[in-house]
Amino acid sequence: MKKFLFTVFISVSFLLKSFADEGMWLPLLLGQQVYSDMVKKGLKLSKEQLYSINKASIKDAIVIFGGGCTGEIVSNQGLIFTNHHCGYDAIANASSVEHNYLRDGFYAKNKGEEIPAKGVSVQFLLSIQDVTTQILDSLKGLSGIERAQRQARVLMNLNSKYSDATQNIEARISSLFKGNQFLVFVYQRYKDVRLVGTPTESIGKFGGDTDNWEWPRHTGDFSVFRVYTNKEGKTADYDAENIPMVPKWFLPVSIKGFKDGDYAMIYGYPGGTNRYETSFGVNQKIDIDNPTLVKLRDMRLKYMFEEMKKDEAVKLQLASSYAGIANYWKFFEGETKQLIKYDVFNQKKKVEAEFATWANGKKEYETIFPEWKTAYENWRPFSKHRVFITEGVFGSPLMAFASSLQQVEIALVQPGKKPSDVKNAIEAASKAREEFLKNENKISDQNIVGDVTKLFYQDVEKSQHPIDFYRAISSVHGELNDEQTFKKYAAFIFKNTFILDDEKWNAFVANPDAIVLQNDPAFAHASAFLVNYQNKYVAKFQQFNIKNNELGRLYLKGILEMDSVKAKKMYPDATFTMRVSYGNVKSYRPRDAVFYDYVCTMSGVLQKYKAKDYEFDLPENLLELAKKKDFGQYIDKQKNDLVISFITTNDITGGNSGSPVLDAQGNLIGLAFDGNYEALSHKIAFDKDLNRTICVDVRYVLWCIDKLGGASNLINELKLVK
């Protein structure tokens, strides 16, 4: 095993302040103070068991699953537990109308039945090294765009230096504390991953959008995979002759149960927080960014759901895309409400006023907030436009694909064009079109295009519209204050675009012509918005982004100086790097006269059950066993029921989905999968009283695998702690 090499550029004692159970800690930099606090809360493990430089430890059982989730190794044969929503794409891709694993569930009774999860990989952390001095030395005297460009080049070169493509070893430098520290994380990617088990969607998504981000919660959000290696135990592409991986460490699984107040620890890969966001950024989110995003996603979801309800094949086709859009639609709606409710804007203003007082007379810091105010004022008039581009105009799958044809246009019109350039662009476009058509639902997409075109006209400043775009629509399709005009316009696009017509597409491929492409209604629509945005507003956003990042780096540098004497425990923002958080299983009171228990049980599942309902239906075998209370060894003796889920005070965020929830001895007791609605401002402001992590109980996971799925072979693989 490779050693983890690091130096501490910034003392962990001087980083982001932590209160209560707040904090996503780098396990290699816990420090004695944090470790002592973990022990005080109930931890029974040594530092070396949590994280070891030279020996296998818990960190070796934690993987990046896919592109944005966490998973954990739970057997000596490479078995992985993660969330159902993390495995959703793989489950949907493996499914067909005839073998619909989303609808019906699936459990492999032997390894020969396991299904290759195409495109899915897992990554194990190999090493970590501090490269702060090397990077900051190369950036001395630079600021603004020059600094940003130099930093990008330096990071790219260092990532290349620490990577080894022949061994599937990948290095990614993480910028911590807004560019005041840099660590290079080195991972090994394993590409042969197979689907082993999944509950029915009615279990894995029980409660649907209604219960999303809510407590009480009764969702069986889990799926099971396995990672394979070649016969030498090395990473390899899929091969029928590959063997299950023998891991360095795997997690024992506890079915002993727990009580309110027990220690809980979560390892994983939290994606991103911004706990040092400014009052300007909070105001921007509340006023423009979040409401616009929610409005556009709400519209897209409405049209997709209408078609999914009508046809099982369409439901399967759109399932993955719908789930991804829906998840953070509700999050950003809740985030806005909580930011307002807890007056986070004025909390930030207070902190900033203290900083400004301290910074007075300090040349490096005294102009930070006046400059920041100007930067936001300059960008604010165009910010809604950008959300409309990313979440609206190119939220349409057809328009997202049509915009990619810009590369074909460039190849066709560039001076001195080479036949090979055109050929390569056309081939790439044809391949991308095949994938696009697999997931394209014309009816819902046509409605999306019509509605977002109308909303852009109504909501975005008229001076920012593509020149003559709406005038052209009105001259052909009708008045711009009439909803039918936009429906007619969208229908015209979908009826006439060659993108959706194989015969016309093949004719274009056989004889590529820039005029034909530019006159295509779908390409013309996408191009009008894209070119308008690229020519007028991309530079403004880049200028704002560079200034925002530069001021953020200086602000945090100043905070570190200002707080260096009085600060106690501090941690870096989440950056999709391995972190550990600790707290307790804990009930809470979200508002006056309301008490939420720390667990949900099968009794609550049966109370929510609605036959044939899209969100609250249940499989017959679950109903039968639940009514008999046939829970076997997985029953909770305190509740005399099967515990479905529980809540903890742990600090997590997106990316932690699928993370293992561990007890004081390091045994798996559940999988983290959500946060609670009352604390959805957690990316910006952690609430020490209301923050809760929602976790599926591992006993429910095992009951589903064993009692519902009949896959005792998987239970036999585990090291059960009873």
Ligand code: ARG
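Here the structure is a predicted model, which is why all the values come from computation and not from measurement. Here the rigid core means the biggest group of C-alpha atoms that line up within 1.5 Å when the two forms are laid on top of each other. Numbering follows the first chain given and starts at 1. First, how it differs from the form predicted in complex with arginine (ARG).
- For Gly31, the Cα coordinates differ by 2 angstroms or more between the two forms after the core has been superposed.
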Contents of the next structure:
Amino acid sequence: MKKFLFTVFISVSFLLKSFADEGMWLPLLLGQQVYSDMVKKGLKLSKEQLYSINKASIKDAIVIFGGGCTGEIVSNQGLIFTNHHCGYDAIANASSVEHNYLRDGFYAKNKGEEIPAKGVSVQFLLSIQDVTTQILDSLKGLSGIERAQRQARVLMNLNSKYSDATQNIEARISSLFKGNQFLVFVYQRYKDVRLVGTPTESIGKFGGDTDNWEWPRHTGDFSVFRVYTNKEGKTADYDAENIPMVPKWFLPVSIKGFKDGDYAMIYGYPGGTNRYETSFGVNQKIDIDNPTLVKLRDMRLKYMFEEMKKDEAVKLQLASSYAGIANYWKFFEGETKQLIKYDVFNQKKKVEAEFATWANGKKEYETIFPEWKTAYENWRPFSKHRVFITEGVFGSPLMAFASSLQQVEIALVQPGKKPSDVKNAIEAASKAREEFLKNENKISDQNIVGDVTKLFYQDVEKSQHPIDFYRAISSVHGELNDEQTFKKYAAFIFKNTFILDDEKWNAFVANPDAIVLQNDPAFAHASAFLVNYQNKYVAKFQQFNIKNNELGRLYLKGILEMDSVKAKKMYPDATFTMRVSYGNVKSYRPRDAVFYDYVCTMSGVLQKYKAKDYEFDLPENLLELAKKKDFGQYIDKQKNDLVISFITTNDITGGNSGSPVLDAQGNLIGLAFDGNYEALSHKIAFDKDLNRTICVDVRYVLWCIDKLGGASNLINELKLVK
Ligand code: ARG
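In place of the form predicted alone, output the structure of the form predicted in complex with arginine (ARG).
Everything in the complex follows now, all chains and molecules, and the chain you saw is the first one.
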């Protein structure tokens, strides 16, 4: 019997070899799809322990943290670990120039010291159900816009059927395989979340944007939170009387260490991939979309950074927004390079040619690629314009807010306008204005507006410019080939707009008038670009989108049909739903003659250290203890050093940040926080040799909390595996 099983294992794993460590697997299908391969790689847990519908299992310790990250429960009192860059906004919000926790770090020594993280919530996954048949039945025979609209309605209705606002239960249906499968994920949201601990920014963001998306990496990218419930253990809004949550499951933490090749798996919420992107899509990304985005973000970041450097308060004000813009600026820059380097365009062409051969003579599928080509050709001339709108014109915070005043304009000019509509629109705008002003830095924003206006003029096809817009600028402010003209124009806007002037704004609120609004230079600017885009290009984009989605759905339907055995072992693209990835801790060779070890150590932190540097400074107490090699029980005996971070072959992407990295027994060994530069094309094409996930070692996390932070209260809460 044993021997028989053994041979079965071998043949199955042989079949699966082609998967390498690619795959973001749905937890409910792990047992069927890949369990035997996981065991072969080293897993020591049962199917039931990985995921169970009836009993508590690992999945119950995994949360959606905030809007786009993952976190994990690590104690029986609702303690949460996530990344520093996931807690960043909450940490910055809790900070002031007097109590600068972002800069100086913070550890609560008892629960009374924990700081409410306003606006941060966590969500636990309650259940997953397949509703494919029901949805596809209701879409039968429909295509194009009709299908898209019906689908949106059906999903909305089902979402509300599975949701229950009184219990904070929210259902979200995820469309998988581009609309060929639908699963409903039901979550419960917990809104009382508190900041428990964070290292100094110099540790939590060590290496900054220079090291971002790269290995070797020496960042202590972690922060600590806690989720609270009411006295009955139910989800509740913040209340001082609330108690720490008693979770269904929490992760033990291993400080035993590991070696190159050991099993590693990651649970979490990968945000989005497009592994079936077409050659046309790859082309457009490389040629237009990515370079335009990178150029515009480059410019915005430059102006923001200039002001952040000068003033601690501005730094706190802009830090979180800056980090977000910078993160994907570097991502898209790297993605373009890797797509070109690995010739992903021709990889896709090859796959598409195989599909076309199979589709030949099959009416439903045979025209997919010619139709796709046309759809892209029709949209391509306007694509740069669209990126300029989203990343440029409305990348200015002032203009983003000004564009929202379109709602006020509509309320004011609509025929038979109702006073209540105007009142509501004005109230909403005043509230939004307060939020906008909190984070507004006028100097950087004015520079951004001036530069974007110039770049739009230079880069976007003249026939697409808002009519008369540039002529009007030049008639007042000077020649359009002179940079000064745009600087003067932006200065004029910032000096005169009522949005930045409380007195004028209050006068407008007291007596709202369409003409006053329309003559405001900031509103007029935002409106010129917005209306031009809305009137001439939005419909084209929608048309393209609907066609692209429709063809994507057919393409995937065909792929699933082509080989039904293989189809059963396919994983769907990431959709910010819970997935599991399994693989190994693994060193690699990024290029000829270069070897990258599987861990980074404290010695490397000290090598990178630069006193007073914006990205590579370190706190005194770290330097002191590190030089003495005072690593206590957290030392790695093999390396005789403190391990800072490590790399694994797991398949993850943005959204997975903060995800637990588990060993073969399901113990926490680290937190995933990044991907490597060599595999930045991973959203579109997984590279089985070079793809790595970068993880902060949990022993470094505990050393920071314990030795630097003196928060033994937190260490005592954990279930340590030694
Ligand atoms: N690249 C990381 C991710 O997307 C975020 C790293 C944050 N650090 C930084 N220096 N921006 O998950």
